[in-house]
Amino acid sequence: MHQVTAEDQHEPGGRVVWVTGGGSGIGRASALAAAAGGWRVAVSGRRPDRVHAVAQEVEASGAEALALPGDVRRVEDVTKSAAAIERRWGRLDGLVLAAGTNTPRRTWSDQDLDELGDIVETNLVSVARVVQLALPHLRSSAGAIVVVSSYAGWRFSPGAGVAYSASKTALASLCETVNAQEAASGVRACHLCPGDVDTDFLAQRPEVPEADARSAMLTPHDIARAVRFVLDSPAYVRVDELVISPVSQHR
């Protein structure tokens, strides 16, 4: 990969970030978001037909997009993804992993096993591999990763579900092991914790919220503000973790 450079990482225009879940919601928007920082925008979701139109939606903005159709959960297809990365690019500089999934059956009551695994997978496994995979990479340009995480990864919600809560509050000690042992490489990792967004992730809930409710919540733009802060930040500043919830939200 290319060897980062004090000219590189003021060159808004050489930089590459590759955002998962980008097909909709949070990750479309900081896509969209980066892209307007001048980051050269590689898009990754299991909808096709929703990648290839936020990537046209990216370069219609004027930057750089590569479209990357496949699901996380997947080694090959994640494998498949960072080697389109590479050669196109020849480079990678931050990670926005922002594909999740949950459930309306959230309680031991009514969960089903197999569920649990998939959302856990999809939360927390798919995560690890994507950094994992990511990290040579990340080290030879001293790359940013925001993993777009929850509220409920931040302080326990007891609406969100089990396998929700538990998967989301692994992301927080994921990310902190992140920057124990890279930081001497400079890669830095951000634990981003949203509280009530509105997207399509709402249909999820056991109760799905209504427009009023749903007019006091964030939007996927506010998000995606604090992703391209984070990522635009210096080499020499890590954002930790950052929780952004709306005014009128309770726990």
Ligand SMILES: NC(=O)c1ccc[n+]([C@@H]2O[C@H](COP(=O)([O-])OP(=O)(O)OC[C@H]3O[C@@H](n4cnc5c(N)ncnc54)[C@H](OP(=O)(O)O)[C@@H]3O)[C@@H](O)[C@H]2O)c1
The other form holds:
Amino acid sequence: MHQVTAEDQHEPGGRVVWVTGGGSGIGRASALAAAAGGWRVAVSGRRPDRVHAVAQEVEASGAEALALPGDVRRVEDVTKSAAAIERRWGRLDGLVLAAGTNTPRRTWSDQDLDELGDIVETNLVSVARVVQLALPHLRSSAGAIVVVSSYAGWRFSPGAGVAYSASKTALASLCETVNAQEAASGVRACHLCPGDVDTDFLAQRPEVPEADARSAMLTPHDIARAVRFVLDSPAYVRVDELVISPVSQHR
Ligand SMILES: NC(=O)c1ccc[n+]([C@@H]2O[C@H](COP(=O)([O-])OP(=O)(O)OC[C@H]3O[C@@H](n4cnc5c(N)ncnc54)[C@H](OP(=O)(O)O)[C@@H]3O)[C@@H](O)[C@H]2O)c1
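Follow the form predicted alone with the form predicted in complex with the ligand, if you could.
To see the whole picture, the full complex is given below, headed by that same chain.
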């Protein structure tokens, strides 16, 4: 794997980022923002049509792209994706971990424990899975990891649900352990906590917001700007946590 040099930091065109959940919403916007900054972008997600469409958008913007359909809960999918990135570009400099899920059944009165397990698997264990696999490559590049957590991972948000709150809150610890243990290798993790963002994700709420409520929310582009800021920060800069919410956000 490539060893990071000062030159690389000034030549973003050479750098490679892997975006999970890249087929829609925040992941898609982050993929396009990174591409606009000269990054080469690997896009993954379960729906092949979405993943390929975003890879095509990245290429249409003039950047290189790799479409990697797959499920972050499946170790073989994640392993195949990491191997495909290694074969294609031989390096990895950034991760944007946007794959996530929730359910309308969010309370102790109506939740299903299998569903709780699946949410924790997707939102927490799969983030650890991708980080674990990517770390050897990120150590070589002093790479940056952006963990797309949630406002609910920063402050208790009563409506977010048992499984979602627990899984997203744990991402703060996951980022801190990376930062504590990997400082010597130069790998940095950012716990990125968006408030309400107008994406497909809102369809999982018990009461799906109408257009007027959505118009007061953030857009995926607002979060992608922050992702790009973290990815493009120099190798000696660690952005530990970012909380970004619409002014109307209440807890
Ligand atoms: N929208 C908000 O208000 C908001 C606020 C705070 C945080 N977030 C977080 O932001 C992240 C992105 O959400 P979004 O708002 O952009 O909504 P979104 O468009 O629904 O994005 C979620 C993405 O995750 C992917 N995904 C889900 N399960 C997956 C799995 N098992 N394997 C691979 N990919 C999977 C989905 O693609 P496939 O279904 O094709 O796999 C989808 O592209 C999530 O982690 C969410 O928790 C959202």
